[in-house]
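In structure tokens, one chain follows: the form predicted on its own.
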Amino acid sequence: MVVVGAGEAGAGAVTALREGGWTGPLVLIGSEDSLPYERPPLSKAFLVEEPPPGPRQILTSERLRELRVTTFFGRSALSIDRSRRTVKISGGANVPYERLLLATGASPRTLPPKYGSAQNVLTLRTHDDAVRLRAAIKPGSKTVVVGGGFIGLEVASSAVSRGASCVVLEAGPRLLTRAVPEVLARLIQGRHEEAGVQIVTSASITRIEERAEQTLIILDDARVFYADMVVVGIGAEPNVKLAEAAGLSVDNGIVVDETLTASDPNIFAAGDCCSFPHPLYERRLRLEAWRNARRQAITAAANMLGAHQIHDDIPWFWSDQYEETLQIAGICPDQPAVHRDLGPKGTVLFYLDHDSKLVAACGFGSLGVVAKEIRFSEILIARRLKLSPAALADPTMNIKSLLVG
């Protein structure tokens, strides 16, 4: 078994699959130059904590040995042979695979190059953009994002804790259009602005250049916004050319059935460059989430080793900032919610289909308010129950006691 991509999904898989049973060689190859590491801190406790923690690893030397895994850190797979079953590695290597698993990620978008230049803009992705960002925000400096969606919020979070100025730059007319429903996306706004971190929505740049030892970001309408660093944080694109390389069919993803299963039988994917059928929501989807790479990593590690299993995982997506947690169980749909307000403790909205069944909710307020009424919401979506919208509403009722119909 060969796995590409040593991130939560390479890593959760080579893991489940010798747990799953697997005796026979067990590869793993990632191109960063260091043991598998979890991304969500970056833009969180990495940025705030003192001392900044090191990489969260999720596979340590240790537990490598343990599994008896045969690791190519710091070597990119080049190109895939599947007449022959091989992977070309940077360095020379062919690797021989009977299945093959790829879990090759996702790439930041970056702004385009007619914006200019500067040495001072950058991604967030690795512990490198990571190490390099902290440096920059500290007290006093001023830090722009380019992006309102999860990791521009979180990086402005981050910054503002630790006493640096903000502005996020929204091209949209707000905050967070992919994913969060717009009332929410407002309280989140108002939280930052509360916070001290300036919101510019319907911002349009025009160009990005260095002056003396700052970065200038310009926009159309004239206004011009100084920074130490420049974050974008514009979504990603899944990384597929190698699979579009070998021949495997991709749009906006790998593309795999309900089993994970590529165009090839012999070749899987899973994690945030994956796209696959979702039985509830009838329609491809691909996810750039935490728990969606660790769980898809287990779906296709069982499916490698011949389970057949259908991946109906209810997708689930956290964000922190400040105090305050975003929950989202399910993909919110384009239409009226059902509001519970919980106070100054929160705001969760509840999506039910025609048949008063929950599709999909999605909070924001106290950690441990707004993740309890999401955690049962996503047993509520997964169980198919119809569900009274006057219940779903009142605070008081215990969303927990819904779970017996």
The other form holds:
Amino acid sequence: MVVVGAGEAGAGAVTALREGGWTGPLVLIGSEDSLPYERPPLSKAFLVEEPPPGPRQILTSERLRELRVTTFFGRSALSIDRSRRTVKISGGANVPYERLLLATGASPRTLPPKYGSAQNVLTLRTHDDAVRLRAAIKPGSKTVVVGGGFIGLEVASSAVSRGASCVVLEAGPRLLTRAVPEVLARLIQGRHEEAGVQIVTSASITRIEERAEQTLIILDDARVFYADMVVVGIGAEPNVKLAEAAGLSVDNGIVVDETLTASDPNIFAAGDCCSFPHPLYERRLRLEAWRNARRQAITAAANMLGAHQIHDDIPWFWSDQYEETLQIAGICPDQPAVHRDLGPKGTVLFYLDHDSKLVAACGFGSLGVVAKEIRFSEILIARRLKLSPAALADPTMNIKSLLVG
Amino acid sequence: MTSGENWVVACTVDAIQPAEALRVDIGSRTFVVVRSPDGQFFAMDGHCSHEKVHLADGIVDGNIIECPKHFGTFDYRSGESRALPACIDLKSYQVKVEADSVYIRV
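Let's see the other form, the form predicted together with the partner chain, since the form predicted on its own is already up.
Full complex below, order starting with the chain above.
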């Protein structure tokens, strides 16, 4: 068994393969020269905690030895020979496989070259990126974040928490356009503004340039922002070149079936790089989410060992900003929601289908309240129970009580 | 209450419904007191061993309490970690109920 990619999905898969009973050779290939580590803290705890925490390892050296995993860290998978079932890696080795898992992740989008270039423009994906960013956000420094999505807003929250000033430039008319309903996006914007973050929506950048030791970001309406560090958080592209070159089906991710099997029955995909059909939402999804990577790794590993498990996990996302949490279960459709107002503790939106079954829920507020609401919502979505909008809207009703149907 | 054995009142019996959990701060320490679905009380350290998150904010399911943030789970009867990313056990504490109060032996 060979796993390409040593992020959350790849590391999870080698563990699941061994725990699932695989006793033969097990290889993990990762392009970063480090043990697998968790990425979510890079935009949050790593930037604000004192002293900075080290990378939070998913697998230690001891655990890898215990699992009898042969590792190639700091080596890239260059090509796949599907007829010979080998993966060629940098440094010259050809690694044979019986089953191959592609957990190649995604790479952050960068700004097009037409905007110009500057030294202090960074994307945030790796621990090294976070080290550089942490050094730049200190009291009195200026950070400009390009992109009002999850990463950008987490960085903004971390920057102001460290005493830096921060401006968020979002091209769209509001924050979090891709995954978060407008009602909650407005609440989140308010929370950032209260903390001193300047939010600029419908921002159109025309040029980025360096002057002295600062970086200038110039908008098309002639506004100019100065920054010690610019962080670009405008989404990510799935890493599919390896799959594409091997002739696998690729369409906004490595195309897999419901068992996470790619267009070659000996090759599987999991995590940010994977485009999979979701039985509940009846369409293909590609999720850049920590838990998706973790859960898909488990399903893919089981199926690499001959099971036929369908991946129907309810999508789930979270983001921490300041003391608040944003959590989403399911995929929020573009339709009116049932609104549950929990006062200062938070707000939750529920989305029902035409049959009064819950398909998504999204909440923003204190972790203690929002986490339970969304966790029970996730169970309600999976159970396909019919629900009363009035009960969902009632803040005095314990959502757990709906589980009994 | 037995003196000299470090029994401390954590909460009243009515403060926790069956299959629920409560955060209890005693001095600088944080505990989670869990009431099992059949009504028994248990206590262990209150933060998930993966990241400092209050376990009392998570859900109780059977003998398990689940971290609200990353879904690591613990057997609240023993403190044993049961699901990644939580892989370090938590310390559990003796509990007793006297009259209408729940005591933890800290």
